[in-house]
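First comes one chain, alone, set out as structure tokens in the form predicted alone.
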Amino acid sequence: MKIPRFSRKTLCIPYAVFLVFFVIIPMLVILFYAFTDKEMHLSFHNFIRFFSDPTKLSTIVYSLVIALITTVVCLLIAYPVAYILARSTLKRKFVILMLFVMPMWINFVLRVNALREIFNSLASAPGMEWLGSANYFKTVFGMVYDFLPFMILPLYTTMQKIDPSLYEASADLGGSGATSFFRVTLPLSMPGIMSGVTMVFLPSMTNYVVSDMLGNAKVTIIGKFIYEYFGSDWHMGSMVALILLIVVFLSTWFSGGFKSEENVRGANL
């Protein structure tokens, strides 16, 4: 009896099975429903129906704007935090990092509910009445609160790996602190920026729970459309999901998310 030999290709089998059952087959199902009608006949009616409806087009624009603002705000907050922690000489700086990560241990819905109660309490205070109707502001604030750790962690991990001797070489060559930042820190932290942007931008477009709970159900993003349609019309829901997938793919492509780390670093040094 011949004993099968173990090879490195055998390690690919679990991943291949996962890829087939949880990626390829669901994608084929979405494609099938997106381009068929209720009688299961080939049809482009859902595609035409989507792009002929101004409400759906404006929802995509709103989703992109909310996701973009959320990503920019998270980056502006997370970059200085990650930079300070990475360059700090504190022995217990991981404790500070843990303070940003700890909210992720709490249930997501509970955190959003707590934030909603805080906003409701503030809105009843004198001079803060405007907060009750500031639905977009509360939605973006909630998105930033939930996704900020996903921006800090990749930035901190990337900056932590930067060789300190590069800063010493920059100083020896007469470079100022600003020069060292723009010629050393910023280029070498680009992989972390790209990773953080991807981890924040993509879910911000579909996280309708935050927009519903904090925006008083008056802020509609594309994820809400998908949720509603899959409850009544799988064909239209699949088409919206497919269009969202294309938008996400193009956004990732234009932001350089498909580049390897070596290419990203080489393009910025």
The other form holds:
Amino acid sequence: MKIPRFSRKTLCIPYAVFLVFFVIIPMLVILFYAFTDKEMHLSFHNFIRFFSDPTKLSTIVYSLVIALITTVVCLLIAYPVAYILARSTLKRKFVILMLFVMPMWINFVLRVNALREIFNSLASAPGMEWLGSANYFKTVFGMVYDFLPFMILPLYTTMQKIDPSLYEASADLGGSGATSFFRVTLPLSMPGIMSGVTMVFLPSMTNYVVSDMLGNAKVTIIGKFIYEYFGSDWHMGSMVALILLIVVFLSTWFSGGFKSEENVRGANL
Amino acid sequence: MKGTRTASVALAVTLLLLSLSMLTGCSGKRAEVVLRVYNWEEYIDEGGEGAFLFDFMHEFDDNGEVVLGADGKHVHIRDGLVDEDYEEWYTSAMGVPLDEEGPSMIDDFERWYEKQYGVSVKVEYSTFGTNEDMYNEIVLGNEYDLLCPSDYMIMKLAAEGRLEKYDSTFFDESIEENYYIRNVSPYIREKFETNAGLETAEGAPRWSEYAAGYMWGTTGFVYNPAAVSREELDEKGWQVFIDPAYSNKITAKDNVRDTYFAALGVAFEDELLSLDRTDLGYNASLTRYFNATDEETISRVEPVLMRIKDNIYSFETDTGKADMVNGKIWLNYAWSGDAVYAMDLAESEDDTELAFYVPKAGSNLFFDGWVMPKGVTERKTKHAAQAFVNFLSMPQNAMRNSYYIGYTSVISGENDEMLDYADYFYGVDRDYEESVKYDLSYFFGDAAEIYTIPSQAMDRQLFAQFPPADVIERCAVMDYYGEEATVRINELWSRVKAETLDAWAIIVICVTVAAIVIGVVAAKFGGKIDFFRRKPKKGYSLVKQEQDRGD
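Rather than the form predicted alone that you just supplied, could I have the structure of the form predicted together with the partner chain?
All chains and molecules follow, beginning with the one already shown.
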């Protein structure tokens, strides 16, 4: 029996099919809907409507701010953890890492619901009543809780790859702890920071399940708009989705997300 | 080596055959008719513990643990809500003995249909969360045979020609199996024939041609009498939504239509209260107020909605019930069926009493009905679809559904069986000194009344499930707003839900973002973009750039 030989081209076919049906065609459909009206005629009405509506622009701004705060808080928590774990000589550091990653294995709606209940019971304690209506705080808290593993993992893997002899070299050459950190660790962990930021920042702009459940549906982010428009007006919904796509594209581009690994390795910001 | 390969090929072939046979094997015992039913979540008796039949077949001890009747027989049913011989009826109708675990309505329909018509049927049951979700599914071309939209969505679907009419024989009362038309309440029948008196009804398709009723109810406030008194509610009415006394203690619905309706109540309460109730056109004027969507109304309602948002604890769809039971909030704007559910839950779990209130100025009246999308004739499922409606309309089944989901069935029963149901749960002996008469003749026909305790008549489950006539008279049905008005209302809703920044703030932020963008771009392409120098010749580019960078 002859083993069929696959060329590189034929091996690409499954992914190419996937790409066409689940990425390219849906994108084209969104593009089509965004620039047509109810009679399917070409129309820039939705485009103009979006940019002349302070509500939509404000919501984009609010979403960006919420996503930004979430990302920064995630980074501040995750970086030290990843740093310590990567450099420690603990035998069981794998276990500690697992403890951070394990929540990802539990359905996130369940986790957010549990968090909601915890907040509820906390808010009924004396002196904690403010928590009940601190919707933005709760939303950001929930997002951080939800996305933290996505920040820790890439940071940890990047930092683990840093050759320990570089630290030794830095110390040998008279670098203090701070100098070593800022001139060796930080620049070399930049790729991890970048991928962590991308993985946290983008979803937290659209994850309206968190804002609905923890923000009492009083916090509206851009993802909720898209969801609501698809209940009544697909064209406007597609336009909002398209604009979000552009925002995402731009932010990925600026953060160097499209560059190949070698180039990013340097201090790229 | 060769052996391994042969073995693996054989294994692959076996697996392939196995999966193929499983694909086709699912329909090994194939049903002759597949009926695709698309209903609201939790909107039918799904059987099991907590369902009507289970609860009536078992006895419970003080801790709520299941204890079977002393002789292991089904004591409660014999005690007599339905018939003396419910089990006998069940066995003869479904062709199987009554299962102690409590059968689901859908399984029972499959059994009943096959027994009745000799054709096996398989119900593919799926659920939706909002009318709009359901509508999208239909527009996308998903084929269903039976849907359960609300009043305004029935009108929209019918107006767009997406629905199939019921057969005229469906409404023939002389046919034994036409349980719907024989058992439906005269009140509901009249509402469905007149499209509940809506103004758009002029020349529009009748609901009764395209829809058969299922559940109906009102909206109002579930309240906690320990925190809010009835007198307060009488005095404040809809204004509780913006009253700082209830700040963070009240919830609104997280959908535009219900909350817009509530805001109309707040904004026009004085006008609504000053309407003359004795006037024949009272309900029509009320309905007009609650369906106003013109610019002027919207500009009056918008600030009200903003105040509501600031005052309420949350916009919710189903968390309100739990928040109400655990005391987190005092007032929950709710549909009557959810109110019944919340009251039952509070009673059984916390031993607390909640109550239901419908504002004096008027509130919402809604109907959900079964409709058949176009294509049921071609798919030959129309007969089963209509039979499904008829099956649910048997008084025995209407009770089961009502009991399970808390909403009120449109069925009154040929012999007022649903009145017996109300009497069984909420009635008292008429000789009991505190008993009050509760008149339900508008729903059941002449002189239908039960005797009950005052609280049930005033604001408890009976009041919520079977509202008295004076409540119904001050309730308005929500119309389909029309395309243009829907866009207006949705825009209003997004303005309310989102925080809007001032224009200057947006400008400042846009300028900052643009500056950052330009800065980043400049930094990225620094030195690369140079309009004043000519492009280097081919082949020189690399060297040239290196030199430039060196400078």
